[in-house]
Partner chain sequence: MTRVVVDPLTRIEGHLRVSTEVDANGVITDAQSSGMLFRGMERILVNRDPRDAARFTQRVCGICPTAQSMASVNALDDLYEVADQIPKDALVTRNIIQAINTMASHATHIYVLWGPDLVNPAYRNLLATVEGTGSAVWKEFLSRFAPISYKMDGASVTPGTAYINAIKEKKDLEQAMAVIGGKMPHQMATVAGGVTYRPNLADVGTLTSHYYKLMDFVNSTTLGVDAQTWLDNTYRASSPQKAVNFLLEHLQNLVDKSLSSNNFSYSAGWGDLELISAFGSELIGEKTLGLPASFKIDRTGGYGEDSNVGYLTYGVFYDVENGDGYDAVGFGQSAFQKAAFINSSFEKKAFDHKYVTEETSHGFYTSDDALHPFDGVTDPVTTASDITYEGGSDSRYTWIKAPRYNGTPCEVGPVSRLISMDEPLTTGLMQAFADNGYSAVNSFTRMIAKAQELLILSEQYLKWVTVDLDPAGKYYVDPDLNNAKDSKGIGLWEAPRGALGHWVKAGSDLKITNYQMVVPTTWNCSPRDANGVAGPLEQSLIGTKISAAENALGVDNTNPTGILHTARSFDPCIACAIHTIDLTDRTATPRTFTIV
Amino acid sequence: MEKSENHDFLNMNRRTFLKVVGAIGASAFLGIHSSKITKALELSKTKIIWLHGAECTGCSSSLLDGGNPDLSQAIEKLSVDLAFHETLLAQQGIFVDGSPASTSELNSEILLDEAIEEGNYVLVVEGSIANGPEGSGKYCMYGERTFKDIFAKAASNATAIMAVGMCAAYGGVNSADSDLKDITDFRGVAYLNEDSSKGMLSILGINKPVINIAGCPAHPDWILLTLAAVILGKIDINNLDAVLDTYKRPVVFFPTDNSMHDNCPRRGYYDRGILDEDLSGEGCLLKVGCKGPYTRSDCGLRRWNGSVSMCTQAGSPCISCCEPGFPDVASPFYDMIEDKPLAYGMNVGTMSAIGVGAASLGVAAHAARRIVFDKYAEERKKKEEE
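Please provide the structure of this chain alone, in the form predicted together with the partner chain.
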């Protein structure tokens, strides 16, 4: 902690900055650097417009569970103007005989239009965007318009877009496999599952810098720290490739060179070959479906809800909720992956063929992990050279 305090973050280069905030967490960062942040922000406020599409509000709820300082203090410290957030703001849409009534102090739709009109904001999107039926977007509407239209308008005028949670980033659970999928036609902001050519921005022909905060829900640290980095200019929104992976996730939270499994609290059991056969034990959860080796997140280090715990610590297999293509890349959740094509088009069929005993299973998982991450090693190397 002391070491972090000695870092002069204002003079840090971007890479060091992200490493530091990534390592110490939102709470510690905002706490330690409180006075410096205030100095750095003697500029105008950064405006945030936060929109909700097809979602469960879990990411907003997760944001409210943010560390210490909590959301309201973070807003104050980072000098954020949360101009629009459907779940939190006082206003609502009011229409009298078809016309928007009152002013932006009571009417959310007037507030939203004014905020978009003024421009100069970071757009945060929670939830996926309905394109159906028939490309109309009418499967999700509010304020007398489709969410697709609201998103198009807000995206066009935004400085940058943060897609928070799996639904906004990749379509998430809305885009899971079903015969209905093509009818509802939900899209992420810049992706549909792993496909960057099918995001809603592509449909609309809008080109904006996008950062994807993966997770179902997104961890509040991931949201707040990315926001802090953008606000403090530590992420250059015109050069996002330097800090994001190929799925536009901040590499600092979704590392290219290791997996959740590497820092899993149950890792010791895996190393000793203690692999649980059902959900009653305290060993490694690989054989009951854990997707930790195929999931790139820092959950094992950061943990959740004030670093209290995390999924595998609570005895549940990881369900890969940070990977594009979730939930289908991890479903069935409680079965070990055998010949199912996994994220990144990888096939681990060979894994079960090797795996006849606990020890060799472990070896197989490592082999699989290497396959996943070798793909990213090159990418990382390229970035480091830049």
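Next block, the form predicted alone, ref. the form predicted together with the partner chain:
Chain alone follows, minus partners and molecules.
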């Protein structure tokens, strides 16, 4: 923290900036550098249009629950003009004989159209985009327009797009396996699950810089700090490959070289071969379905609810809600993944039976598991390239 205070963030290069914000969180960063941010942005204003597709509004709720800074403080410090956010704005859609009535001061439909036509904004999308039935997009409507049409118009005029949450990034629960999946045909902004050729932008033939903020919901820090990096020019939106992984997630929050499991509060139990079997006791949660070893996120370090808790800390296995293909790739949530060995070809049951209690063996087992994890990631990348 002291080192961060002494840094001049305006003169930080991209790599140092991302390391600092990744380590200290949104609250600390915006608090420590508040006056410098205000000075840096005093002559600029970043317009944001935030659209909601098919979703539960959980990512907006997560952002609103951020606490410190709360959304209004963050907007003020980052000099953001939140031009449109359906959940927060006062305007409503008003129609007379099928056409929008009144002005943008009262009518959200007119407000949105005017904001899009003005251009020069970052588009934030929360929720997936219906393509069904038969490419019409009519399974998700805004008044008398399809969300697909609204997204197409907004995306075409945007400077860059942030897809917030699993629904917007990869389709999420709307694209999960079901009898309705093919009929509704929900898509993420740039992906359908792990496939970048089936995202809505590809269908529409629109090419825009996209950043995916994974998570169900996304962590407030991931949203605010990524937005801060874009607004402050610390991320070059025309060179995103330098800061994003294969699935367009910021590497600083979704590291390619380790998993949630590496920093899990229950990690010590794993090293000693102590496994919880009924979700009620102490021990590593691998045997009750924890997908932490296969999930790239910094949840174990950052944690949630003011950095005091997280899923495994509360007794719930990680359900891998940051990985493309969620929830299908993590289902059933409470069943152990049987076909992916953890160490030396052993499954969790074998590890427990022989009592992997020695710390030295624990370290060795972890190293072997890391190899398996890296191999798993490599297989996924190869699959996407195919």
